[in-house]
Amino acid sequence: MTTATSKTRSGAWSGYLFVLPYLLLFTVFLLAPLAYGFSLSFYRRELLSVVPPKLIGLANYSEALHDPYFWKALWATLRFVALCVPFTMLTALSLALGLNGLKGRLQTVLRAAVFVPTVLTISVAGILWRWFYNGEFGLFNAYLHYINIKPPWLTSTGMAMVSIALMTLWWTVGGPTVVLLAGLHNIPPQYMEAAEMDGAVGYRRFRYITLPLLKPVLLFVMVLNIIGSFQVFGQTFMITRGGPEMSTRSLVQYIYETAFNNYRMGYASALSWLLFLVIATFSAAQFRLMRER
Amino acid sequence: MSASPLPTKPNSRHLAYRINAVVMIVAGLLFAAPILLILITAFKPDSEIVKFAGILPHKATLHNFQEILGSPEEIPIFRWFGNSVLISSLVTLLVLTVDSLAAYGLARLNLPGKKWVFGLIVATLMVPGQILLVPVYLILNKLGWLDTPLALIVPAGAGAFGVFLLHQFFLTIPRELEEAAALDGCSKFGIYRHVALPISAPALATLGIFTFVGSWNDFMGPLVFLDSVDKYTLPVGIALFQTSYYAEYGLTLAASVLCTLPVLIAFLLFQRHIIQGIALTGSKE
């Protein structure tokens, strides 16, 4: 009987059945994929089309940079990053640190409030911030107009990313938020009491006790959140379908109508790493800046 | 719960204390509002809906539910339950079993290169999921699986996330507990079903309730996997039902109600664990 200490050759690689069944997934549905995906983006490849797959070079990307279509979705996902990322980290923190001055059950039943918009599907998030938004009857203008005025919410190509980046706010910022929270918490008591009897309360406190402190959790909230804002698609896709003048059309969007509205495979291929290089050059840039400070 | 990191326990009669818990107050309330809104408007006739005159209906009909449920060939609101029920029980089985297998094996286990296989592993994570689409649809295309559930369920067991929470988790066994039960003449794989498992109930338990939730919102992948409105999930075919039924908001939202209320009961219960473990590993997206 093998045990688990033996260390025989052929015991030390029968351990490998355990890995097996995840290693047979993880290659043919992540690793294969990837592979694939690369490959496909220097051809020509279209779905639902009698020209057979051609190796095309880097004429897909060079596409990319020509195309005007491209570069007015990487502009409304950049808009969307800009106004999302700031908003989202700013009240993340607020409600953390608000939350995390309240006692024990106050803290949770608003911990799990405030966490709540999270678990609703985006197609359900969407169908209800639509009908906020709506200027006919919807909410916020019913109340909105018994002091006059009467946003455009979706209507106007400057506002609806705006109308779209409030309704992200309020449908992601519990994830971001209860994490912080958790930093908050596990910051040692002994340098709260300490600080407070070098007289640093309040924002003498935070800035240079809790915010040094919190550092790292911050950095990770915030790199996380702009990978995901940068993959921005159910929001935009149902709510405003990309529109108005295809303002609040993402890349992610973008792709996937190429894909699978046009069949282009392999110049999706090529836009989706494209976006790849966008995320991962501004999540190093984060990891640099933050470091440096 | 823990204890307040706060110098002074926070005191609730200072006044600071009450100043910031009527302010998370509100904030508490304008996160949910949204929430209960839709659940009472689902009671409002459409009349009401479109013309708007305060939150609580002046008139709450079950018409809308009944319409919605009422309808199987028109709205098959019961066979996307089922569909979602189906695809994400399968998706959070076929999860966690692989994914404890793997995370024991690469945690505890003398496996020649195992820092390697992890290392590629985790590196994945960092992938964003929209690059894996095209190939994916491709490849389920060549297995024949597109518009079947299981192209919704196989290839989620290929996510590295699991597999990552577990091998952490599974690092902090103690070694005795391992080597008194193989004393015991336990197997490798008994000492992972009767050991390992059993001590890791809460993370395998967190890990479930993420995985099925994640499955059950998910709406990427319905939305290109599949084709034929009967194969659906909930969230794509409330998605369908909107544009379809555009000027019904009543439908609409009574269908949100639906697709809502087991994820929104789910979390209620096991709200504690969800949170603590979105904490513990901090990533949402």
Given for the second form:
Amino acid sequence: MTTATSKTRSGAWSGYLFVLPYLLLFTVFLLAPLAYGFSLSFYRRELLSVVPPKLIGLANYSEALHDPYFWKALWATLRFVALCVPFTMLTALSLALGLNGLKGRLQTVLRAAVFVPTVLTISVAGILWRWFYNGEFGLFNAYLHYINIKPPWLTSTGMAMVSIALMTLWWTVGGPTVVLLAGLHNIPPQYMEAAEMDGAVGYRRFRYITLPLLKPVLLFVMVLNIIGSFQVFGQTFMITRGGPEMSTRSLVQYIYETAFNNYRMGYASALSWLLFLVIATFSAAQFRLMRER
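Given the form predicted together with its partner chain, state the structure of the form predicted on its own.
A lone chain is what you will see next.
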């Protein structure tokens, strides 16, 4: 008994030794910065000031809740999430179902074509779509000119966010499509054969067989999509710089400008943690909703 117990303990210690390098890196590069950022949110910390940091408690959070620019940036972020997440999910699911119906090399080629835009960096994608949206020599208006339509893609407060959401859909839909396609491939064919024998085909098979079995993958993709959409920064920064009239300035962009343009690191840290609370709330609500259904 003693020998078996000692062997079990030695095996446990060897396991801890194997994961020790990862735990060290995880602590140094993730947990420690998170802890420092959280503590920084309770200080008045000016990046270029000679005045030492001063503990001010919840003053940064109180200022954020009374800051009209914070609420405007949060509203712009919520608009982007509301525009991007549903259309990305619907488009990715439609593409995955279409690709799943194809066989052989054709599926491989089309799957690669759908995934290719996600390989581009945001700087390349942003410059490309800024040219597409250009009102004078842009690609879209060059074709729409023949039917006398010239949309204000980036100059209208009502349309600028829609344009950014459209660009994001093109840029990011490949990832969710591939994940959903993998989920479709993992559905046992026996279920489909049994459903076909019972007369469940087309929409009925999708609703009662495919969709319930795909729910865990859908939840995974949707939560990641929501988190990524709340963290939008590159698209708005590269294409509109937050304009027109700050209608596309996301919360992450406001945090960036507060920290590195205004040098208010403590206040920017408080804004970051408020954004974390918003993301956590929406993610938890999504988990609860999907679990109940």
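C-alpha atoms forming the largest set that superposes within 1.5 Å between two forms make up the rigid core. Positions refer to the first chain, counted from 1. Just so it is clear, the structure is predicted and the values come from calculations on it, not from any experiment.
Residue 19 is among the residues whose C-alpha shifts by 2 Å or more between the two forms once the rigid core is aligned.
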